[in-house]
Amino acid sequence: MSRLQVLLVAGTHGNEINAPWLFDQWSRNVDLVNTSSLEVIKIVGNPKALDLRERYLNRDLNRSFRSDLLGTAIGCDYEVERAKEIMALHGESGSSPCQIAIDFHSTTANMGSSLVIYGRRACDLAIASLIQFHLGLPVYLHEMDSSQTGFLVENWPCGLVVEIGPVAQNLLDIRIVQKTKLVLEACLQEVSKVLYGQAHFPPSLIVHRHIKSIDFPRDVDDIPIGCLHEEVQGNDWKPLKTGSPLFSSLTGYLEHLDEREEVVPVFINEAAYAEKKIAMSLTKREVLPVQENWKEELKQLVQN
């Protein structure tokens, strides 16, 4: 049989407090998850940011796992050191390698529970095709955007990223720590089926294709002259059409979207991305056909 172990991730940003709660309230109760007979490894991905309860001590771990960054010198930021870390225990070719990474998150944006993938690897749209099929979620495709990069699951052959919200970030709320359990026991069932010849695959995946972001607009001294509009804040997934109003302010302040076609706004004011200028990302729709050759690199992967 496959000597298959798949990655959980918690506190990858230490602010996110809810998937690290369950994994340690899970330590206490090894009964307490599913995990579909799976031999699975859970880690905490920043512990002293998580000590702190800060997102990260000297830059994002979520953004520290670049090949250039992961090839520097001993004596970097702390992240880059756990980015190395993780991969040297963990990574495909680590001491306790992992075949499968799934990082758990959570977002003050009105996300609900969603996925992230990052570009068109087979083996993750394959995965995210059979828990969109069990649980219905949303599908964010991060693909295309060249100051977004150094993402921790990228650097597995299989990885995506959990996203539950909203939540406001360091408040422990028992309701987004159960969304976080049912998907964490949803991806282990829907992999453990893969690995015992079970899994049914629906006939598409519904993603979301990033556009680009966009950032709130500022002045000459880079203040934001805006807040989001009404219409816009809180409905994250919701369609834009052209002309739909983004920004508005207490002075008359209006801006509306200029963009050709219809696009979905996600990360709708996420508190975590105003230090990188982000207001929201704009996306587009998209359906793909569940591919043969998505089933097939997946089947190898987890049962070979």
Contents of the next structure:
Protein chains: 2
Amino acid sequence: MSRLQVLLVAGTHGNEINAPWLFDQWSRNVDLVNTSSLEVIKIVGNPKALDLRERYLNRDLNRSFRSDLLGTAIGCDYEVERAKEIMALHGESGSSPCQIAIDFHSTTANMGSSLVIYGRRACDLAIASLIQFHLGLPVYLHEMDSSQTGFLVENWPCGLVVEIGPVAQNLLDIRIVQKTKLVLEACLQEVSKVLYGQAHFPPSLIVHRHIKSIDFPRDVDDIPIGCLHEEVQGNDWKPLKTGSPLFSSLTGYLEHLDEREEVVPVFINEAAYAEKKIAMSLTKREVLPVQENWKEELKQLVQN
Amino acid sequence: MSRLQVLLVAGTHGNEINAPWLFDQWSRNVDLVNTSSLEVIKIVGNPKALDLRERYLNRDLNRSFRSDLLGTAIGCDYEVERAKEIMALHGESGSSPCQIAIDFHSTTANMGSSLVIYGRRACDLAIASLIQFHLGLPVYLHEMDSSQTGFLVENWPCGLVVEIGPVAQNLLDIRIVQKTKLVLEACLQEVSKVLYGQAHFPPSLIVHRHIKSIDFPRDVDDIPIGCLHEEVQGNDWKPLKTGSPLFSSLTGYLEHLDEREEVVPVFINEAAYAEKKIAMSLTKREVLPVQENWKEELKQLVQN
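Okay, that was the form predicted on its own. Show me the form predicted in complex with another copy of the chain next.
Following is the full complex, with the preceding chain placed first.
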């Protein structure tokens, strides 16, 4: 029998309340979610922030899983301590170890349901290809971004983020809860198929590769002098060409896209990213052939 | 010449950032907004909360304009002190007095643009009828609700709230900014017409009269056991009949409307109202004939 345990995380950000509510409902009715017979551990990432309905207390938990922070002595920020605690419990070498981590988020951006993977780890690419083949979800490949590091799922041998939107912070929305449940069950079903040798991998994985993030245009006082242009706002995943309007104001300010090639915007106007100076991220759509080693590494991780 | 000054307030709630942004842009370009030649004073209601991007520091400013609070000695909550300060500056007897106050808000509810008036003051009903006739906006008549009192605009001889949605908290959205500007200009244009004796009142004002607010169904730990039913979520202003589903969960919970008559829901899932235990408010649509005394009182207020 496999030792496989899948870690499911909700409420890594305390003001994203739909996945935690699903987990709470699930605790009251153990048959609510079909786990495809897998062993799962479900946790609230940042319970103190969830109680306060804040994104975090001291620092973003989902930027706190950095080796330099995890290696520090006790007495740091709450989120760093919580990151260490989660690792000690459910890290690969924890007391109740998990091999795969799935972290459920929501976004104010009009992105629908999507997956985010960090870098090009074979196992992540393999499981993303299976889930994309199952549900048709877009995949945001976040890489080469030294300003945003320390994501939770990077600390497991296999891990991905599920983003569901649009929903305002601190808003319980049955449609978001239902979509979260749908993606969660699909993820577990695909992992289960790998476990039992029944996975059917697609020939390719379509990713939207991170190019860069761009901030609102700001004045010397750091006040935005332009909003997202109305042709951009709400149009996540829709390609922008050179010269497309990006930002505008009521006072005549207008800024255009200066990328030479077509790009695809994501996380357009995610409320939590204003503090990170991100008005949107730009990606390029790429088709990656599914590699044999991706499949093998995932099978090995899951079946051993 | 009339002494008329109109008070325009944005950022009464610090996490509703679109109207404050419009005001800031307007400060940089005085011709941005057409004031129809009226004297206007524009202020940020809660500047400290806006800096922090929080709804408020100590208590909701828009529930702090209560005579028992305004009459207290110094040393109270920040918002009570700020309410006193605004009254001392721009109250009817203030150092730079205003006779009409318009308070610009945003909501996470899918309400579009609407007006809110508090009670049945002749001047409020008169100006609401003019703006409704101009723009076709729905009007929420908030009355007979002892649990929600102390609204800013009630402290001026004439005052109303403008609500624009849906938009998440702390999200700058050009569409919301544009709608705010449109309603602001229409309000001023109608007041200007009254001032110059050119107002054309409609025969009637359609209001949605407050009946009651209802909370999410909760368990003994105060956790919601149901979300708004998907037939309700996002359907502000759309009538509900007896027996319409209101709340549901993934675990089979289902609650229906038990009102005997058709009601119209508003402020469905406004994020800020969770703390007030309001999942939505129910209203009844009523047609009020525009009364002569409404017109006369407004004319007297504006023209004197």
